[in-house]
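Shown here is one chain on its own, the form predicted alone, set out as structure tokens.
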Amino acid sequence: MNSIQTHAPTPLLGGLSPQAFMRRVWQRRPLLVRQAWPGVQPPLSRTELFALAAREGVESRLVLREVGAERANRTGRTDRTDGPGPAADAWRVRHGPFSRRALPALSRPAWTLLVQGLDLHVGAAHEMLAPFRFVPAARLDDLMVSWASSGGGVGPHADSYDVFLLQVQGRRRWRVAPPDPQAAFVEGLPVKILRRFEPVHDWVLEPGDMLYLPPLWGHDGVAEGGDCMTCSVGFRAPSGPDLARELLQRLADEAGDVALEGTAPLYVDASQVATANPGAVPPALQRFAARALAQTLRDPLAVPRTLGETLSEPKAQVWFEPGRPLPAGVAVRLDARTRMLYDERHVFINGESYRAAGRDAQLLRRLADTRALGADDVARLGTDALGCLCQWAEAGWLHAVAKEVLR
């Protein structure tokens, strides 16, 4: 229940601390740590990999890539003209979920197999997200792995995403380019390649090494050696029109729900003339619509209330078992799909809201920042927060867990 060190050195970024990481590197420049994780093992095998992807309700991808040489010999043709590089290869997509058969032969080279969300399934991937938490959890998008038979990869590509990309088992290479200001990808593929790449650095990484990537930094990693698994933990960097559409879009979501309790005021133009153009949109009418959307805004809280809420939105493919009633007396530690967050008036989790004040904000913001609760501090929630808890137990958001666990 430890929170972050921010002041400390530690290997994980190079003996950098945290913060210093954060005012000296993080969304300015690459950052190669070799043994970043001394001894770091992969948080499952191969073959658990394999079985997870079979599953529904895992997001799964498989990349095949066939480099052009090897397309021509097969089709007797050559269809491209870009030339020798992924943009002159073959590249088939598909998306799971893929029996162990669906998967090509572990001889096979240039496959990958990309699993999201590694960490709402497997409770050691979970746990590898807690040396990150040094970024604000309200960035996390998840921790993804990807395994590679040799020379498998998906292409050079840029993310909005700022990203650890901890080598996990076997070796990949990594060719790093600058953001491109014109970049643009190749027409016509399933994935995303970047039309021009022209990479600075050349890395190896080997299992414990890690690089970290800034938002729209070229990168493409190839497989050295087969069986290589790599683990991503990315933090996403939207778009401010991107953000604006969820924002309005949750917004008018709760204006409609207005609308339909019929206490909303209707548009009245009973001083309205016959007109001789009735193609013109009506002053009035222009009026009453800026009044809506200002009205709709007046509230101060109204958009830190959305964004908490947008932001602690679970993925769509995420759902909860049903829990049980949380007994007396013990601590509580959320859910590995549970996303809790907080601001100076509300807690957020899952997608909803709840205001908070004086003692039970601060537990419960406790709560979200350690992602645990002691049995003595859930003792100290009043009525209202500790019912709040209750229910969470109920739907299956948090657990009740033994006070030994969290020592």
Ligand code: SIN
The other form holds:
Amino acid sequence: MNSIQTHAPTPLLGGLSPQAFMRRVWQRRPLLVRQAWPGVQPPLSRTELFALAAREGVESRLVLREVGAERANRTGRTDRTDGPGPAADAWRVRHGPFSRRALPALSRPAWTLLVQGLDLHVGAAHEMLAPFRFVPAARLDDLMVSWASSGGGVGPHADSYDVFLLQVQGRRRWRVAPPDPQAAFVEGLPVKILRRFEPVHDWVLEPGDMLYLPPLWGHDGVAEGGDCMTCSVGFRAPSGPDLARELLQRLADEAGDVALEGTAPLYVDASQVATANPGAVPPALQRFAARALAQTLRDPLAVPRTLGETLSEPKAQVWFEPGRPLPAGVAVRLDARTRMLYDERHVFINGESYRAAGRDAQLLRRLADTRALGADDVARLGTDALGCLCQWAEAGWLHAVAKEVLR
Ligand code: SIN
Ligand code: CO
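The structure above corresponds to the form predicted alone; please provide the structure of the form predicted in complex with the named molecule.
Below is the whole assembly, all chains and molecules, this chain first.
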């Protein structure tokens, strides 16, 4: 359940309350919190992580670095002119799944394995997101975990995410630089390495320490010693064009469905005269096209609806095992993979939208906020909303739970 007290100071945010953190830090500046999460345990062991990276449907990456000098000695070449440092190193990136034998030996320095969407696969990782639910779930991307051998990292880069980097095992040195409006990446590398990286902070994080970074801040995390595990909770900050592309794709699909019905009026040019310039586009057709496009957006709910559907769409690798019919009198909990959001008129779940109002809307919003609904609340749902709940249970999007589990 969502037990976050947004006004209560918390060690997680260095003694700030979530309210104060959002007002003073969020999107503004980095924040290093020593012992944000004292005694934090990795959500899975190294062996379990490697086994997960071997699975289909789990998004994993392996990044290996060969430092410039080492590479020059081996090849006799110094073909990068950027001088010593990450830009002069050789980087290799491979995408999973990886059998254990496809991963380097633990003793080999400077490699890292990154697994995205750990919260979708590992219950303990999903639970680690709970303290961060003071940020709108619409912004949440996932919990990623990285394991690194000594000297491992992905190089200096910047992301379009707000991120909480929680050290869960071993030590990692983070160097951090302010956003660079002229940011450019080194060409010809399989990783995005910032061409210019001028850190203003240099911190070594121990287990339980956490670093918050706003989007576009440069950062370079390098494992100090081996067996280093970092969890990053990422909140995507989409760009306007990215979001527009996603919404327009959905609107295009909807327009495609209407076109297939074949009921919309056709373009009429009964007044077209015989033309001596057949190559010219008729202005009337331009106006017709502009009107058709405007029509798609005329519905004031078009943007909020498609936005909610887009934001609640599960990641591409996610699939649900069919669930069981919902027995009467039970409480429910959302599946860890389910994304559920709402706005004033709709409830969104896993890319679908439903109109909801009154008490049903109130109860379904509670389900989205707390990711669970008690048996008493389930019993108060109207027929249609209960029907939805049953349908979602059979789709595996939520599950029946014993009442006492929700306390
Ligand atoms: C890492 O954990 O090594 C990378 C995380 C990040 O830079 O976002
Ligand atoms: Co990053």
